[in-house]
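Taking the form predicted on its own, here's one chain by itself in structure tokens.
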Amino acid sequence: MGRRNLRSPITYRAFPIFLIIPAVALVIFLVIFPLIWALGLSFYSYNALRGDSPVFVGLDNYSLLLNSGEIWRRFITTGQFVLYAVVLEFLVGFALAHLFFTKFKGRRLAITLVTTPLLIAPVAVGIFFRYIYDATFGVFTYFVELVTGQRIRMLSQQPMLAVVFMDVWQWSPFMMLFILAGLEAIPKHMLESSEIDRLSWINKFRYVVWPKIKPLVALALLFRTMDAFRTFDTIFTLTGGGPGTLTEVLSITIYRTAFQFFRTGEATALAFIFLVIIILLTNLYLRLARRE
């Protein structure tokens, strides 16, 4: 008789655990431990430049930030940027998705060219638009003056619009891809039936198109909103938060507090306040989406 396999069933249960231990250890080391360490540091007064020992101050950092009018103005600036950028990106992405939903020669090449901004490094995008908006030889300035007869200095006169247009240029293709995927998933017989029934374009969109693309649109809006809140590199490269503090979003404020003023405890406290707000807004959005 052949030798019986006497391996314990416990070994089979433990084997998957051994496989995920390296991944769990990596997450703990790279994500969870720094997060806990930063949370603890937010309760201390600490200057990374001096190298002195941290001094425990309790909730003083949070109280100081929440009672600061400057910080609340940064929240308003961040909210304005996110609202303008995400709404425009959705509208532009929706228009592009409907354009590319129609079959035409060179469609794949056109989609590839339109999605190219997603592949460009954010710092490069900021530098690129700084030259486009240049008041002397910028392409945008030239065409605006050609059409209106006035020389508009976007970075000094309309800095928020300059930042929003840059973000829309880079991230509208992201919205387009999600919406286009939803349009491609609509069964062709439903579109043909709507044509046979001679539905108006409003009813066709309301009863045929929108129910199919709504989940992907919701997902795209959620991802883009979360990403827009933490935008830093493009704005910092383009305007540095200026002129003055007109385009200084919270991510830039956190950077300056930590690496220019070296108030590390305040910076970590502000980062956690920012994190809590994003989590609350995300949960609120998900609840509304589920209820609908």
Given for the second form:
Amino acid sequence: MGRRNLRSPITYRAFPIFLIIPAVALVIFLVIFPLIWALGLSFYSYNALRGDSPVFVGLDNYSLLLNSGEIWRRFITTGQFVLYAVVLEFLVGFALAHLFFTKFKGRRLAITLVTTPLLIAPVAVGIFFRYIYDATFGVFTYFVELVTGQRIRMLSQQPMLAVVFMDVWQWSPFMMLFILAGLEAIPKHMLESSEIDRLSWINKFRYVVWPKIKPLVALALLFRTMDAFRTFDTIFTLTGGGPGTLTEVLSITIYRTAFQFFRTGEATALAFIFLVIIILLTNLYLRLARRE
Amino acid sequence: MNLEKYNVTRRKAISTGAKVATAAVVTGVVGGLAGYLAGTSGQQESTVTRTVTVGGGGGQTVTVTNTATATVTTTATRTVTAATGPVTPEVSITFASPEWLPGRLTGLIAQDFPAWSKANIGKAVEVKMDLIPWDVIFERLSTTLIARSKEPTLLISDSQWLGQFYVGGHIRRLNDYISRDPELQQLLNRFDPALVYFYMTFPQGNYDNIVGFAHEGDTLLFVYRHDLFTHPTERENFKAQYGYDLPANYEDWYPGQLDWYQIRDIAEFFTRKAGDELAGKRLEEDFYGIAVHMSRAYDAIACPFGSILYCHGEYWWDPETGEVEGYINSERAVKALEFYASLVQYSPPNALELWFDEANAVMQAGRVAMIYNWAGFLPSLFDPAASKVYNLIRVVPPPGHRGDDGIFRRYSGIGGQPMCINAYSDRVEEALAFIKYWFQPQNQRKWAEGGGGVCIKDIIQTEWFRNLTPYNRAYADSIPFQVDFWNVPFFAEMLTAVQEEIHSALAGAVSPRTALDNLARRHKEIIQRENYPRAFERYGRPAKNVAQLIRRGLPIS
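Given the form predicted on its own, corresponding form predicted in complex with the partner chain:
All chains and molecules follow, beginning with the one already shown.
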């Protein structure tokens, strides 16, 4: 009987819908609805902790934020961080991938060790690096002093470099894995042909290696850029955005506005501006990757 | 695996393995269930033991023994044992507190509350502690209260959060309860006035809105290396260089009028390089003069810089009018910041990341002559297992400063927290009962013995309390000159601006003048946007104009 019912046109069409209803409902309640609610909230002046009624202010929150010099400075800081971190991660990841593309004894163990930072919680990474960079007792400070004779105060003298190094340490292996996968996918005969044809290393890279790894590199760069934009926990635990506001990236500003100042309307507006920027950047990346 | 070697078939091996695994799982489940059942009907017995050893004043060495390590021994039943016998809790309330020694100690003292509450309000109430790390407690409590959660019934609020929590309607106004209860009225008179002013009222000092009861008192104190300060060669060299004596004992610091600028001299004097001589010994590592909080985190700058600012005769703003221009960027304020920034050169290299932990660490390692740190974080300095200098240090009240008007001002940025009652909780009776229980003499005694910051003045002033720990005397003497910054609902933005701008000045990114002008501009924008004081007039006004009192060098309480 059941089989006969399933074969009736209405049931046949309704059954899959019935099956996906719970998942769709969850997405609507947990993702779509809060997103729309937050978008609505961004047009109100509202302090969640103060408990006053929200006051509709139209686009005031957006205009206030986009006209704020402080917010633009945060955009620049975020851009600097993303640029330095992603470029360095790409270079380090690329170098590591080439290293591990060569077969040698202990290669698997070395890859495992190199990818370990990916397994560590970002908050823990921030705390580790706080100790590593500590200008009085830190191991980094100690070795730099040993080599240069200078006691460097990374967190106060070179704070951006400090957060970028930390990010590079944690995320270069991610880049390496993508590039290594691309390298492993190059057919052996192509590499051998290039050897036989005595291609220079630059031409070998340009005509044999790069076309094969390019899609994976684009994907890795896309992932890392999006991820670097929303970096919060490592920087928050390492510098808290300081000294002053030198390393205060946009995600920290959103957090402070939302959960320390409780200017809820402004925080959601800022989060949406941030979201739009990330979407635009992602599209730009994808378009560039497709064009090439 | 070669199974033939063991004369076992593959099937038998798999079967045996499966049996062992099943047995292990069953044992685990049964054990876990038993443990759970035992835990739910269990009893907790707790002991608090703490040993602190320290050199005494006047060149003598004194050993003070009291509590320092909190040890909790949990047995299998949960019925709480008290003097009156075992009592099974009927009601349970939660107490949210920072995760630190006072929080854990509160949990231990609360264990006798079911018996006490059974005897006094007719029902056995259990207090469960929710210990939250300091870094996230404000956000945790705020979001819980925004969600109108009934628990925690009791919560620790840092003094500056009071306005935000109260104006948002998240914590209860206690005046009506106090007016109906002679015991609470009597209790109110037992607090030191400075603590009522800054821990219990909104706006500050306004008794019309009592919003909490002082729980953990805390003050910034100086810890110095007594062995170095009393070393004959060092004393001789210091006098030759600066023309006056190094402070040798408690009285030289307090009530002696030691000046912050003398502190800087001392810091400069003791700043040495590896290879230099210190107290007759060749240094293997650099040695630093002073460690003062300068981190960008939370209020790490606002409190110590506040102390220096007040001692220079200036305050953050006019609390009555909300005016900041001419206050935080006045000549006196700039001088105060120049002085604060000048301490960086005598501080450890991580000066700009220094907060309570970092300050303790450098003192424990024996690499600094003085630190300025919260009393609540000092116990570990006297722990021989953690501190190289546990028997070489002394704790004293902070110095003051004789200003350009010839007045010697001694003020210090206050720490510490009150306990408040969640406005959404329906367990107010139980919460008030706990407050009364908390201030029972025997519990305050336990609190003091465990290292808690007692807020009851008739206890603080006893010789017993003053001699109980190496830092109690300094803590007790410091309370009357404590000053807090704003506890207004927009404190967080004001505080963040302070931390950012002054941290920039300490890092040398901007001059002290520019930093304070920027700070004044930012504060002005915040205050104007918030329409202070007009928008908050319905809550009343601060009882005193702290800015004017400080400018005139008068006591606050």
